[in-house]
Amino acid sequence: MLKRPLLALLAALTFPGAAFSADLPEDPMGEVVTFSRQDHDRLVWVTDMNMPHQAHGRGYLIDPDTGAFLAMLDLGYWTTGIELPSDGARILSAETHFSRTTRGERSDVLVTYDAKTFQPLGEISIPPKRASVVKMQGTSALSDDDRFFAQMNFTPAVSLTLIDMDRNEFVAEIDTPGCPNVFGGGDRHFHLLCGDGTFLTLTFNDEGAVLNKERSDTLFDPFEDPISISGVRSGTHWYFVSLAGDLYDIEMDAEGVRLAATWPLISPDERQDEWSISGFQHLAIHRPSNKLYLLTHQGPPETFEDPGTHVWVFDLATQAKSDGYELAERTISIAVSQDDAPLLYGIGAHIPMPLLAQIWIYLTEGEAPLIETVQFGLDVYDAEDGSYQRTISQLGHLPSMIQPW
């Protein structure tokens, strides 16, 4: 069988004339893409909960500039996501795994995989604690230099997994009650959100063991009006959004943790024509131009997570509002490219038909038929003017964190 598609390609090389007419040559066998890190310009990753189907959480590796989809990494029992570490060689992902699939022994492991292969290079075994929620910010944090590892754990019991990642190992579970949410700052710190308004700074040594806990200030009040988990960072700062969308500007380092700025993002005017907050992860950050981009949409309070239809973009020097515009699709989550031309990632809940198809099935059967059409895909839009590029389509069943790599 395999002589004869040889000795064609043969003579199609010999006579390059009857190549056309010639046989199509014999495919190699058992290859693999190689993947390389220097064949992109822009990389991001989408991360899936898989919901209801959680067994298969998921990565998903996209250049969003060709529409390709990459690779994908299985990440165990409703995953809350990956870590990036800078050196781009490795993915970092907390996991829980059972032994019968979905009953049995449960063990979470912290996975290392490697970025060229997306194989498992090895894990480490951790308390087996890890958070299952569906917002997968602060659920996990990397110190600054990449060595230490913090895991949020809820059983319900709030508490931080510890893990080393230069000596491969387990550090230590600390109590932090109250204070679930993790966040990085500082090459030996954490620092975690509590339901009292204020943060937990955690400072530690090089052999992981806590030195110090600090008590921050009362920052916003979580009875009035509570800020989202979906930070995002730009140096030592990071930036939150209430609920009612007031924006926190909030300073974490080696010192502490303490409130820098506030300031609305949705004026009062805004508040009453019901513009709010949207999505999962409804922030973004570009950080060479310091600009802040908001997701947003039109509803009551309790909208707050639903998806956004617009997006807004911050001057953060002057705080004013320097853009807007509308997105081609509702939107869940929202991230930005981090070069000169960025773009603008959202996760899309698209509906597989025309606009006055989804009208008319609307008003004949109700929404019900609808909300189970929905699938969710990575929307491209340039970040600039927000005019729609491509979608990436068909990425699971609930992705819902966008990591630009």
Partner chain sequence: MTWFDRFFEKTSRTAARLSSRRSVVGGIGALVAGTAIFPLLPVSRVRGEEVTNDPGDPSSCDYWRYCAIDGYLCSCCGGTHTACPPGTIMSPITWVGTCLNPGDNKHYIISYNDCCGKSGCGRCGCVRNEGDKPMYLPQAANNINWCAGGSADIIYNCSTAIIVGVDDDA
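Given the form predicted together with its partner chain, state the structure of the form predicted on its own.
Partners and other molecules omitted; one chain follows.
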């Protein structure tokens, strides 16, 4: 028969909480730690549609200088990203939720999150028509004064949902046939990219009523060489790249949309060698230095969404290539911080095995087993010379959009 001290010891080992619960302080529930942006020199958001677990899209907040993972937002079913108002105090997310997670009654809402606690401050019901697409650029936009939020809808009819952020209310759904992707360019203007090579400019009053719809001239040939929706902005100018590698400098303001200039980022000789644009976010811009960054790889034009292997750097003033470097990993999206010593961010596809093992598997079994092992991470580089700094690894299932904050 076991002695009582031995029984007590066994009980303590099996149920340690029971033996020492009286000595432990009570764990406070629901405590929220306030976040301070001033504690970090640079911050970056990475949005993950979380494929194949799209019911819980996510946004990750990263300190790229330390590699610290700071916060996560659950953004609902098949997120298409967040908007970051200029006051830095809020985060806006158009979300879709179902009453039974993956089925049941659908509800679409625009959620405002507190940028200090990452808790929801409120939500606005919007039409249950929010587009669920792979590329996140151009699916939503803020007016330049942060007053109005615009959301792309697709049912497959195309329309735009308009929300007044001052009054915290849904304003209207506006039919925009053939013109889905929306871009900012003025306090009371949104500009939509149309499938026929034009842009549609919507002009609003302070109540959100549409005063005017104006169609631009045809700016590109959508059949011969369409532009990608992954544009970057500097002032009133938006820059888009075509599948063949031509840059389109498009000015968007209260007067409408105009083509300011166009020139090749990929030369005829480079095209002959099958250099092509790459990934989901092909372009990044460093506005203080007026430098443009292009994600590239070698492959025919139809591979324009394949991961990139190199970044090319261009001077927008001279329209000339000024630099270029190879990336540490195959990369699907890029962005650049806006400080005086900029960092280049890339979502890299990491295969956690030695290169020789990768080659052996590829030669004996093909690429499918390798794809199954891919782990995505945020790779950080010096934007000036391309030197690799660090990786924030295992960052979700399919992160694809990067937003410096």
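Each form is matched to the other, and the largest set of C-alpha atoms that superpose within 1.5 Å is called the rigid core. Positions refer to the first chain, counted from 1. Note that the coordinates shown come from a computational prediction; the quantities given were computed from them, not determined experimentally.
Shown in the overlay between these two forms, fitted on the rigid core, is a CA shift at Pro52 smaller than 2 Å.
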